[in-house]
Structure formats: structure tokens, C-alpha cells
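In C-alpha cells, the next block holds one chain alone, the form predicted on its own.
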Amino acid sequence: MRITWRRAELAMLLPLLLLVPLGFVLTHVAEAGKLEPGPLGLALGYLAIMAGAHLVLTLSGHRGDQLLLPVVATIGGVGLVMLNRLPQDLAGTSAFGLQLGMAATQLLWFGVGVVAMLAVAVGFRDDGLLRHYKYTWAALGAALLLATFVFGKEVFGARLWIDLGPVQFQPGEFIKIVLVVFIAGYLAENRALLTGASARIGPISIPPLPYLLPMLAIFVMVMLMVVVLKDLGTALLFFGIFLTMLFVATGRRSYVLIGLILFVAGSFVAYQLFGHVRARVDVWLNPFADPSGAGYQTVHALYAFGRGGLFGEGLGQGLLPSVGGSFPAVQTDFIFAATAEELGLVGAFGLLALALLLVFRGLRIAMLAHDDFSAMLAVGLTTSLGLQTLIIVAGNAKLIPLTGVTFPFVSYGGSSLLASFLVIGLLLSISHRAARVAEPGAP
């Protein structure tokens, strides 16, 4: 195996050698009130993980996109600094005699996620396992969804988690990937039929009924998530991924229009019938009606944006992270508001710019893919990261009702981190195959 020197990747990783330790130092100085470096073990561990990932990609001769790892490492570095800034007893690991605080647990999951990413990026050189078994993957997703219905644990009103002894995991994070694999395979196989649909309902063209049923099944699954799991965020994410992939595959605006009409109608019915949906929407419309109760989180998040201003309060100086113990889900759902308070509008927009760059590189990988399935898979995976970021940011800023999705690579959570790194691993694998095909004399 020939070594491929990934010089651009290395050059963009080098600034993290300064920035991540500096973030840890600044937060420690602000909290301790003393000019001292404080504990830097977590920062050095994080840098070692990312350096190891670069080394493995280099030694394995990987030709995948060289911007993905630096962008993810920078976003993750911001997240780890913020999580280290929060009270460490908000979350953590206590199993098999191991006691880790929140930031240390997140670092552990970074290690697991990077290993999974490398296993997929380096070892997964043929997409046949995904392409030819799309219905098997769909059945696996349905089984995970059913397991969540039956065995799920309700947290903050939504049934999202399954307990496996000392470990909890969130099936929705992995169902997202399985859903993308199925839709990519289905659209790649039936693209011509869906594009040339002849059936009509009034002025709207629709595909023949046999090809419409899988799309209706996805809609029903989304509505079931709203009703049974009370998971508005993941339902919105799944449906957004589906509509985006359908439009990219066919270019037909009528399909997107039908999907939006169905979603709006379903949401209206859900609002009328289910109290948890109505409560979320009512808090979104007027959080100040109950600022110390149902609207507590939204109100404090808005105040955090206001306090942050243009340049922020400074690392370690924000009020929102300081009251993390009394502010539910600041380490997950409201990590963006906490970041915006301390880094300001400039820092928040910088974080969003990195997320946008990640989306851009993912779509570029889709454009360079050598077959329809790989292209659709890259589109779906990229959309999942971009739309998830958009949903949490919009929820924090009160642009849409608050949902329970996480900020990829920033929010605390092992399931979210592992799933996000699997997405990056698949994108690296797709871009590697495309680069190999583009080489002269490639098979």
C-alpha cells in the first residue's frame, strides 16, 4: 500500500495545536482567577486522537477529501472546550469502577468515534454491502424504531433512549444513517421511473402507485415518531433528508410540494390531537407567557444571545454555562446558545461557517462520485449533518419550535458523536473511491 502525503490536511490541523490548549487555559483562568495553565490532559488527548487519525489516513494511502478531518476536528475542539467549561457533574460515566466527568467522557467518545470513522474510511472500499442490501438495512432501521417504541426510556418528554446496562444509546442517530442508505439505493434504482412519472392529481404529477408506496411509508414512519416517541426534532430531520434526496434525484418540485403539504397537514393534525406537540408550539410562539416554567429554557437562551453581543462575554465568563446545573440540557440542546454567549456573534457565525464548509465539501464529494448510488448517499449524509445543525441553531434562536436534536460534534453525547463520525467515514470512503476512479489506468 502506497503512502499518500496529506499535506493540506496536516497544514489545517496544525493550528489546533495552539487553539485547543488555549481554549482550555482561558476557561481555567476565568474560573480559577489565577494565571496558570490548569489541567491540559484533555486538550492533549484530543490533539493525539486527531493526529492519530491523520497518521492512519496517510499510512493507508487514503485519497479521500483532505478538508473533512480538519473541519470536524475544529468543530469538535470548540465543543470540547465548551463542555469542559460547563459543570462536569451534568453528565459523565460511572461504570466498571470508572469515574469520568462530562468532558472526559466526551473525549472517550471522540476516540471511539474516530476509530469507527477510520474503520469505515479505510476498510470500507466497496459499497456493495450497502447498495445491494438496501431493504435489509431498511428492515434494520424499522427494528431499531420498534425497539425504541417498546423499550425506549422517556427523557424530557420524548422517548429517545434505550438502556443497555451501564450504557445508553439513542437509536434515532443510527436510524438516520440507515434511512439515508435505503433512500439512496431506492432512488438510484428507480430514478428514471420517478423522474418520468405520468400519473397526475390535478396539476401535480406523481409516480405510479408501486413507486409511491415507499415514500408514503417514510411519511407514516415520521408521523409515528411524532405521535409515539414524541420526537419532533428527529421526525423533522428525517423528513427533510428524504425530501432533499428526492428533489436532487428527480429535480421535480411537485414531489417536494406533495411532501410539504403532507407534512404541514400531519403537523396540524398532531397539534390538534397531541398535547406534547401543542405545548412545544405554544412555548415557541410565546415563551414569556411562562418564563420560569415551560418557557424557561427558550427565554434564557435568548438572553444568552443578547449578552453575547458581537464579540461575546469571553470564555469562562458567560452566565448560561455557569448555571448549567439548573438549566436543563445546556450541554446538548442549548450548547449553541452557550457558545454564542461566550464567543459572541462572531464566534457563533464562525462555528456555523465551519458547518457550512462541511456541507460544501460533502456536496462536492457527491458531485465527484462515480455512480448514482454513491452520489445520492453523499447527498443524504451531508444533508443529515447540515439539516441537524440548522434545526438546533434555529431552535436555540427561536426561529422554529425547540427540538431534541444535537449539534454534530459539539453537543454532549456518545450516540450523536459516533453516528456523526460514521457519516464522515462514509464520505471519506466515497471520496476515496472517486479519486481512485479518476486516476489514469484505474480499474
Partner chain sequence: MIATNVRRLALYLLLSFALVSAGLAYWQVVDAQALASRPDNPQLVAARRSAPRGSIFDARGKLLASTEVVNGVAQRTYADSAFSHVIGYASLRFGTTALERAWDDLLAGRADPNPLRDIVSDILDRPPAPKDLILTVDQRLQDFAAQRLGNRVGAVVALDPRTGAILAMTSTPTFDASALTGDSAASARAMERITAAKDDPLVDRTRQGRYPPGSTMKVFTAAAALDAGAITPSTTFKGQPRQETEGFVVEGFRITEHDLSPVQPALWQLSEALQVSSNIYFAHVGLELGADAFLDYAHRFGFCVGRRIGPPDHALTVDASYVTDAADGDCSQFSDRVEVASAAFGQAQVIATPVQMALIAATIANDGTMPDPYVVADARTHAADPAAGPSDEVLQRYASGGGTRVVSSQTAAQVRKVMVDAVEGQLGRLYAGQGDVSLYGVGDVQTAGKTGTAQRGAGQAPHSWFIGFAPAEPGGAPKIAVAVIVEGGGSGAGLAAPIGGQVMAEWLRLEGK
Contents of the next structure:
Amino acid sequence: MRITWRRAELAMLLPLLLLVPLGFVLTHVAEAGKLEPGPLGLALGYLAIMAGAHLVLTLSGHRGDQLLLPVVATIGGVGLVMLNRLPQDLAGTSAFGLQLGMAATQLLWFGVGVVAMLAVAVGFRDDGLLRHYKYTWAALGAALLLATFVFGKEVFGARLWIDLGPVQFQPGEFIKIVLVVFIAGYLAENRALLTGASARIGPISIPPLPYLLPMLAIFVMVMLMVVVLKDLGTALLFFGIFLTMLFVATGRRSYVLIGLILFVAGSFVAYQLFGHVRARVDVWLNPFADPSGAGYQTVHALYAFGRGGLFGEGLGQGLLPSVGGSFPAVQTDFIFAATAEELGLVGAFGLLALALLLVFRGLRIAMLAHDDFSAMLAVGLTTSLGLQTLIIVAGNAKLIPLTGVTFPFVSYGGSSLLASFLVIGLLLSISHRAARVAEPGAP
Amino acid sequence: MLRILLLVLQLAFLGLLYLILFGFARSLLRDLRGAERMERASRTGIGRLAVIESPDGEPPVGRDIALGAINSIGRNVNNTIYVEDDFVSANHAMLTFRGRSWFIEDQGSTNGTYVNGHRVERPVALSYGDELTIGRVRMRLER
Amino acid sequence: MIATNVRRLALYLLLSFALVSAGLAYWQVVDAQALASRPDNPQLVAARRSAPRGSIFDARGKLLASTEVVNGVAQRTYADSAFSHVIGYASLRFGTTALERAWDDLLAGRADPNPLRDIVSDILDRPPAPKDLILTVDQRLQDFAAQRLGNRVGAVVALDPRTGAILAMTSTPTFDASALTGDSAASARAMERITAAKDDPLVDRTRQGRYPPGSTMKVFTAAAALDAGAITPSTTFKGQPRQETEGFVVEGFRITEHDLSPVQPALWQLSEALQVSSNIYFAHVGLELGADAFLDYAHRFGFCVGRRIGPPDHALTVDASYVTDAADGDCSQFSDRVEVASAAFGQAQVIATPVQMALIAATIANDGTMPDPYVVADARTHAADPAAGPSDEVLQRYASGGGTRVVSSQTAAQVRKVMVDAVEGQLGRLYAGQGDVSLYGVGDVQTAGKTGTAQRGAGQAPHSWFIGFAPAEPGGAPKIAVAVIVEGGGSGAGLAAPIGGQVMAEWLRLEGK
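Can I get the form predicted in complex with the partner chain as well, since the one above is the form predicted on its own?
Now the complete complex, all chains and molecules, led by this one.
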């Protein structure tokens, strides 16, 4: 067997050998107050996981996109450095007789996520499983959603978690993927038959029924999520993903416009009717009205941004994590604010640029995909990561109301990490198939 | 002293991060140019049929058949796409590219032409990724 | 076609990321300074936790507030709870109040009184150098006033009418400011205890207490009417003796007199009317003055707007006092003549802070010019060992701006005379006899004053008021003016007047008269 080296991937992974340990050392020096390397086990473990992923992709002759893994590894590396910098007792696990701190637990999930990614990227040679069983997937998603409605546990005012004895997971993260698969299948199947036909009311063209019905169905689902699960962030994310995929499938801005009008109208009604929505929006409009109560998190996130300035307070030297003893959700919802404080505007821009690169890579995979379903799938998956990043960052920076979605690959959390790696795995598998098709004489 | 040291380390961290970013940006730009070339190349070919299933081995599974604007499919060797299968009629179907879309039209075959499992009654537009079934041969339309 | 749409999508996402980045740039660069200076920003809190802070001394260099840094943690202590309101507290948990807030930039060393030095320090990136403050308040007088108030609820304001220097400014009940300075749970518990205690110990009644001034308001009415030429000291009102018993009907509303016994009503001039504190006489004076002139003089005397003590950029704020309904935050018009007549003897909608009433007394004492009050005498370089007293290096002196002329010198002299009569005249002794400061050790100087008994709702004891100044000999320059209130203390002569007299006497004694 002739091995095709993934040279670009390797070249872009190499600088991480320096970056991640440097972040760990910097944190340790800031905390200990003297120049010594400190423990580097987690950093090395992280590098080993990424190196392993590279090796498996190379040995399996994978022809997929070579920049996805390095971009993800860089984002995740910065994330792990930040999580390692936070108090380690914020979260953790005591599974398998081991007592693991927060960063160690996250590293464990990185391992699980990468294995899942590789399984999908290498093992998923035929997408028929996704394409032909889209209604089965939709049913699965609906079942998960229903389970959340019924068994969901409220944390921080939103019902996001399902408790399965020893394991807790956030079904929303996985419903997201299933939703994308279903929409991609539905739109790819109906696209050619339907483009063109549309009724018009004045200047606005109304989507034909086969678009309108799922749009309404998803809209109803999203609104139910807002009302029953109180999960504004995931609702916004789902609707955004759907509208984006609809736009890509049809090229009609007016459909997106109609969707947005629906969403704004729905939000307005929700604002009028539901206290938890109103509270979120009011805090967003004026967090300084109650800086030690409802506006506490938003206000202190803004302070953290302000302290960060251009070049940051320095890794390990930010104040946000210790505000009020221990700042709530600093390892999840506010990890970006904490990062921006310690790495400054420069670092924050870097992190955003990496996320944008990931989006561009994903969209490029969509453009090169060999069939419409794969293209739609790649668009949906990429959008899910991109929009999620935008929603949480904009929420941190008070550009939109704060919602509790995670920063992919940065926020602490197993469900989020596993789902994000599954997305990368799918993208890799799509680009692998495209590359195979593109090359003449391929088996 | 420690403050200066921390500052230096911090700037080194940020600098390294931006070096990595720069590397990514360069690859991205290179790929963008490559993608343009590839797209220009792919525009000359309007599509292909990938053979997924073919019990009698003609065409063989895994072959990509480059398509012209008009393609006839059938058991007759004069067809653009020759299919050897007992369930395929001599002149079975027409696969044509009109405007911006592919269309398939059954030519009155005995066993019919199927798109994604649905039997084709009149000319039907296809999208990339759709599956054609002609006799026992399954093929997928790809870009 | 999908490829085209994907390319458009890429553009939209790029724009969204750019928009979010612009938002970040706003918070991290453009608005960073504004965010950094908000008092609950942990940056400031963290800096304060370890930062030294200037000390505060009384007029004679007695240490009142100081900060000791132990193991990198700054511990601020306050020596005297009689100063808890005027100095306030600098707490890691609860922020700053009163002088600690008004002078925070100097005390914390973020600013220098000299702007040039400020710029130089900025360029050289020098560590903040805290400054010390010397107050005009004399701890001996402050403690004396607090001790006279004892466990009653009230306030004493005393100032030098010639300069505006505050000599004493104390409010009861008070609290232990030292207990609030940390950010530990103990501080939180202390704060809970203090806020749960009755009579709101945290409120500085000298500046934030707004009370109906009762008859002390007649000093204002007399000064305004004399100055406007509406009355002379010998003005009489024909119907007044009969109205003392029958009531004075204004627009169908009957104004009645308080209990005048043991004095029999007679045709009184200004002096007698003030001595017996006749509401009917002053109702006539108010109507004679008229609503417009009344409001005009109210503004001149500093009613209707919030007041500041000290230089504008370091001011202690005093709540506004009002003569009419304060609903719209400014003195509106009187609703009718009844309100004018009632306001003239301190009822209706009139409310005033003790600081405001002390300044009215000081204006009369200071020949008709209202002094600008101030409480910080100077800022000095930080004394390394505060217990040994303040440093000698004065960075900046603060003094009164010279005051504002409110009424003519002649008017002031006429009001001074009737105020002396009010405590020392034949009739005045019957009413304010116990407030006669001559009883308390300074018999050889004259005292001017006026008591007030501010009626409240049914079943509540009235507030006891006194304003006055001494020495009050014609042509002399009084050295102290006071305002005293005891909440629910009954008649002015009963509680407030003796405290006012004692405080003035004590000051004259301390000053060697």
C-alpha cells in the first residue's frame, strides 16, 4: 500500500507543539510567580490525541480536507489552555475510579470526540445511511426533542439536560446534527422539482408549499423550545441553520426574509407573553439597571472585555473567573469573555478568525461536494458551527441577548465537544468522497 | 521582572497564534485559486454517472461515465451509454442537459426508469446526487 | 447554482463575523476606559484590596480614618463613629460613600490636586500616591454634639458663618464604618445588621434628612419680608390679636394658632411675634410678601436645588429643600394663598435639611451673605505613620468661595436683633427659656436663635428644631451657627434648643471665646 502523506495537515499541526505548552507554561508562571514549566501532562496528552488523529487519517489513506483538523486543533488548544487556567474544581468527573479536574475531563472528551470523528471520517464510505433514512433521522430527532421536553432537567433557567443515571447529556447538541441531516435530505430531494414555482403577493414571493410546510413545522418546533425548554440560544441556532440551508438550496433571499419576519414576530409575542424571555431581553437592553442582580453576568463580561484591552491582561491573570468568588458559567457560556480578557482584542480576533477559517473550509467542502445532498449537508453542518460561535460571542458582547449555547471546541462540556467532532467527521467524510470522485481513475 | 517576563511570554503566545493564522490564510488563498481552476475544469464537463450496482458488470461498478449534453441509455450498442442487463430495453431512456438542469425521459421501456425509487412517467428534472435505476443497474448523477 | 449560493453565504458569514468583531473592538478599546472606571468593576476592587489609601484627619490633626496594608491586603479603619456619616466608608464590597466617595481620586492616589504633577506621574507611570485630607470639623465638637444627641434620633450641623467651614456635622443613630470595609462575609453580615436596625443608621440626616422646619422657617420669612420691604420691624396687623383666638380665615381656610399660654394675645410687632412664635402674625407677613417674592427669596436662600458642600469636583451632595410641593423636582408655584400663609410659618409643603437651616442661620449671622460650606480644609502628602499626625506638606488648600449675598446687611442686622430677642427677650425666655445659651456657661455673650416644633401626622410627636448663632452682639462677628433637629423630640425648646445652646457654648469655650 502506498501511503499518501497529508503534508499540509502535518505542517499546520506542528506549531501547536509550541503553542499549547506555551499557554500552559504562561498560566503556570503567572500563578506560581516564578519561572518554571509546571505540569505539562495535559498539553502533551492533547498533542498526542491530535497527532494520533493525523496518523489514523494518513494511514487509512484519507483524502479529505487537510486543514479541518489543524484549525479545530488550534481552536481546541486555545480552549484547553483557558480551561486549564480556570479553577479545576468548577467541573470534573470521578468516573472509572479516577478523580479528574475540569481540564482533564475535557481532555478525556477530546479523546472520545476525536475517536468518534475518525470513525465517521474513515468508516462512513457511503452516505446512503443518511440520505435514504432521513425520515428515520427526523423521527429520532423528534424523539430526542420530546425526551427533552418530558425528562429535561433545568439548569440556569433552561431545560437542556437529560439525566441518564451516571451520564448526563445535552440532546440539543445531537438534535442539531440530526436536523441538518433531515433538512439536507429533504431539500436535496425536492430542489430540482421545486425551484421556480412560487406564488407572489405583491413584491414578496411566497415559498411553495413543500418549503412552506417544513418552514412552519420548524418554526413551531423552535417556538416550543423557547417556551417549554426556555432554551433561546438553541432555538435561534436551529432556525438560523434552517433558513441558511433554505437560502443555499433556493437562492431566494425573500424566503429568508419571510423566515426572519416570522421569527421576529414570534419573538415579539414571546417577549409579551413569557417572563423568562422578557427578563433576558430587558437585561440585554440595560444590564446596568441591576448590575448586581439580573445584569450581573452581562455587566461583568463587559468589564472583562474592557480590562482585556488590546493585548489582554495575560493568561492566568484575568479577573473574570474569580469575580464574586467564582463566576457562574465562566467555563461554558462565558469562556469567550474570559479569553478576551486574558488574550485581549488581538487574541479574541485570532479566535474568531480561526472560527471563520473553519466556516470557510466547511463551505469549500460544500462547493466541491459531488452531489447536492452532500453539499447541503456540508453547508448545514458548517453553518451550525459558525452560527453557534456567532451567537455565543455576540451574546457575550451584548450585541444580542445572552443565550446559553457553547463555543464549539472551546467551552467545557462533553456533549458539545462530541457533537462538534461528529460534525467535523462528517465534513471530512464528505470531502473525502468528493476528492475520490474528482480524481479520474479512482476506485 | 516577572511582569516583563509574563508580558514577553504573552506576546510570544499571541504572535505564535497569528503565525498559525497566517499559515492557514495562505493555504486558504492557495486552495481558493485551486478551486477556481477546478471549477473551470469541471464546467467543461457537465456531469457524470457513477455506477453503483451492475450485476452483469457492463458498465462495471465504480466507473464514472462522463456525460455529454444528450445521452441515450439502452441495451443497443449504438446508445451513448451501453448497458448490458436483461431487464433493460434496447432504447431505454434519454438523459439530457437543458438549460441548467438534467432531465431524464423514459423511451417506453418495458421495465421502466426510476429516479430515487420513483418510476418516471414523463420528463423529470434531476439534481446531482439523484439515483437512476435502469433494469438492475443503479447509477448516480454527479457533478 | 448551489456553489453560487454557498459563495454568497460565505460573504454573509464573513460580514457577520466582522460585525461581531467591531462590537468586540468597541468594548475592548473604545469603551474600555469608561468600563474600567465603574465602581463595581473588579479591577478597581482588586486594586483597592491591596492599595494604600490616604488618611483623614480632623481640623487639629486627630486621626479619623487610616489604611494599613497587612500581607498585601489593605485594612481601613475609622477611629470615631461620630464621623461615620460625614466621612462615609470605603468598602471593597459596598463601594464608597460620602467624603470617601467625593474625594476617592485623591485618597486612592489616582489624581493629584495639581494637574501638571498628574500628567508627569502618568508619563512616568508612577504608582498611585494617596493623599491625606484635613477636615474643617473639630473632633471635640463633633463628639460633643453626638454625645448631646445621645441615643435620640437627630442631627447637628455647626459651621463658622464667616468662612463656611463646617465645625460639626453629626447624625444619629450612627454605625461602625470599620465593620463594612472588607469584602468578607463578616462585612456582609454587618451591613445586614445595620440596614435591619431601626431608624436607618446609614442615612446622613444632616444632608438627607428632609423635615418640615416648623417655626425655624419664620427666620427666613422675616428676612425675606424685611429685605423686600414688605414689612418693617414695627409692622403690626390689625386683626391679628383677635385672630389669635378666633383663627385667621384665608380663602375660606381657617389658620389657627398654637397654644400661646401663658401669654395673652396682643397687637405684636415683629420681635414679639417671633418671641411667642405667632403663626397668625407670620401668615400675614407671608401674604404681605406675596407668592412670587416668597419663591424668589426661597431660591436666593438655596431652597429648590440640591446643594454641594466643597469644591464642585469633590462635593458632598445635600438633598434639595423645598417650599412648595416637590413633586416635579423643582419649586413649583404655590397652589393658593393659604399655602403661602402656611409656608410662612414653616408648614404646608415646606421641607428642609438641617444643612439648609444651618445655612439660613449662618446667612443672618454673616451680615446677609450666605457662606459656601466646605468640610475639607486641605489635601496633604500621605503621612507614612498616620498615628503620628499629618504631614506638613500641604498640596492644596480649599476654602469658601466668599459666599453669596442673599439679603442686605441692614436686613441681617434687623433679623439678628429679633433672633436675639427670641432667646433672650422677656417673652422669648418664656418660650425658649431652656434654649437660652446664657444658661450654659457663656452668659456674657448674646445668643440669637429660633426654636421650631414641626407638627407631623396625628399621634406622632412633633420634631424638635433649633437654629441659632453666637456671639450675637450688634456689629460683632458670630463664630458659630447651628441647626439641631431631634426627630419626635417634642417642642423645640424642650430638646433641640438646649443641645444647640450647649454646642455653641462648647465651641466658644474650646475657642477660648
